[in-house]
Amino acid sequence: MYDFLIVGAGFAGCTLAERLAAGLNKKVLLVDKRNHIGGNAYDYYNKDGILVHQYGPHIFHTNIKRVWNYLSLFTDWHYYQHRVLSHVDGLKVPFPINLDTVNMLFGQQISVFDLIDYFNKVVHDAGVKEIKNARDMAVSRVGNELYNKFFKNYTKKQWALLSEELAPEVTARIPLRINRDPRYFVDPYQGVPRYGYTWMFQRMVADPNIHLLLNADYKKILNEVKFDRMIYTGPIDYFFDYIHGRLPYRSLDFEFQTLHVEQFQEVGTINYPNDYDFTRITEFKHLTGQKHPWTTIIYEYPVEGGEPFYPIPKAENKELFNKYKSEAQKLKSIYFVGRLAEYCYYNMDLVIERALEVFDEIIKEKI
């Protein structure tokens, strides 16, 4: 007999399992269909002894002190601040776009004040009157020329859709710098778990009140276990047996290469918005700080099908999700938490914040 059945052992599931077990002394069955915990943040040492992220690079960053302090209970940190270059016009230039990006691309030596004037002019010339889609959002921030160089083709590769077909949030979440700051994130708390995400997750679910069951579809055990409440972090359409149709996702294929060199590229990630079928190359040792005479890199190829990674931000998809959300609101003892259950592209820290908020709600219910 369990107090809670938690479906999915990613950030949301592990956080809630730990809090319920350690904080409220509840008995938890934590189930995942994969053969590992950690969700898409799962990492491992490959056969060459290099720590890699199986589902692409994960750099933790947040401005939410509660979230940082919570994870710090289970890990020390390798304090890493992510830097990205973008391969544009045969040059590797800083991304997000900043003062150095513009100077390198256009062979200029303008100042920050000139950069502000430049953006004001190109945005004015672009003439976007109303932001209806991802293209409008990007052009309203950087003008047409930089949109074409950095956003147009990358978006098409990533989503297999034109920017005009996607919601504004797709490009709104990409930062823009009116200075020379080369960091991709500027949150006050940034890093990668010192011994890896998997090690951190293992410590989170080590409580004896947590029973972990891997390689299992929760639907196939519902008649075999008893529980009071469920926390569901998987795809919401699967939960309801696709009664309203399938929610569309974009997925990724990964190609790993281990090279007999100490370093392959200058920074952690290099984007390729206009060339090749892959979107970016990441070198893991930049992220982890690991010392090793060889290095492993990963190429990312966006694909249809496969694991559901990215909810596709279109109005009709939001409408479809709302049908499932209405179904979920009819259920009393089931909580839907996380990116797949809420069909929302949460960053890792926001998933944890949401999980902690749900835990606070459970405490108020005094169960």
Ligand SMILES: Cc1cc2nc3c(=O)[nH]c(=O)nc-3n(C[C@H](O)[C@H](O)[C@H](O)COP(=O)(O)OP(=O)(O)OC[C@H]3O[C@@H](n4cnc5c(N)ncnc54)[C@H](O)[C@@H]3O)c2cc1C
The other form holds:
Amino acid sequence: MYDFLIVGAGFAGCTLAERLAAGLNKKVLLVDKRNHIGGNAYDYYNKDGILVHQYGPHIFHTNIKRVWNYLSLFTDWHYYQHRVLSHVDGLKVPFPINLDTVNMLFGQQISVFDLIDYFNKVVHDAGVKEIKNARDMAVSRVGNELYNKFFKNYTKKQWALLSEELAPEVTARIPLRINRDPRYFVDPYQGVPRYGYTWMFQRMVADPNIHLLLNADYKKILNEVKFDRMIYTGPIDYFFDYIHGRLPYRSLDFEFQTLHVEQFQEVGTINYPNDYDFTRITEFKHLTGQKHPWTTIIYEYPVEGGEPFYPIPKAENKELFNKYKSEAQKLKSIYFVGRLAEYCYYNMDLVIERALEVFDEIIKEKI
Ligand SMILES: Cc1cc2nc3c(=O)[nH]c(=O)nc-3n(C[C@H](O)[C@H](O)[C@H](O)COP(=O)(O)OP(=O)(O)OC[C@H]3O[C@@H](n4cnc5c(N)ncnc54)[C@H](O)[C@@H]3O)c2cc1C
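Next up, the form predicted in complex with the named molecule. The previous block was the form predicted on its own.
Let us now look at the entire complex, which starts with that chain.
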């Protein structure tokens, strides 16, 4: 008999399992259909002894002190700050776009003040009156020329849709730097767990009140276990047997290569918006700080089908999700938490914050 059945051992599931078990002394059964904990943040040492992220590169960054402090209970940090270059016009230029990006691309030496004037002019020239889609949003921030060089083709590759077909939110968060800051994120807390994500997750679920069951789809064990309440972090449409249809996702194929050189590229990630079928190449050793005579890189190819990675941001998909959300709201004693259950692209920190909020709600219920 368990107090909680938790479906999914990613950030949402592990955070709630840890809090309920260690914080409230609840008995928890934590189930995942995969053969490992950690969800999409799972990492492991490959056969060449290099630490890699199985589901694509994960860099932790947050401005939420509560979340940083919480994870710091289980890990030390490698204080990594991510750097990205974008391969445009045959040059590798800093991304997000900053003063150096514009100077390198246009072969000039303008100042920060000139850069502000430049953006004011190109945004005015773009003449967007009403923001209806992701293209309008992008050109209203960077103008047509930079949109064409950095965003137009990347978006098409990533989503197999034109920017005109995607919701404005896709490009709403394009970071722009009116300075020379070359970092990809500017959050005050950034890094990767010093010994890897999986090592950290193992410590989160080590409490004896947590029983872990891997390689198990929760639907297959429902008749065999007794529990009071459920926390569900899997796909919401699967929970309801797809009664309203499937929620669409964009997925990725990953190609890993280990090269017999110490370093392959100058920064963690290089984006290829306009060339090749992959969107980006990441070299793990930049992220993890690992010392090794060889290096492993990962190519990301966006695909249809496969693992559900990115909810597709279109109005009709949101409507479909809302139908499932209404079903979920009718159920007492079941909490839907995380990126699959809420059909929402969450960064890791926001998933943890959300899980901690759900924990706060459970405490208030005093059951
Ligand atoms: C390529 C890529 C790169 C990313 N990079 C970053 C990054 O750099 N920084 C960042 O902050 N965020 C990043 N993210 C986002 C990050 O992966 C998510 O925020 C995080 O994994 C969400 O945690 P979760 O627990 O909600 O979901 P998940 O990690 O997906 O965990 C859900 C778990 O539920 C399990 N499950 C599903 N169905 C069932 C079932 N029927 N029975 C049992 N178990 C089930 C799944 O196997 C999975 O393990 C990235 C995402 C992707 C796709």
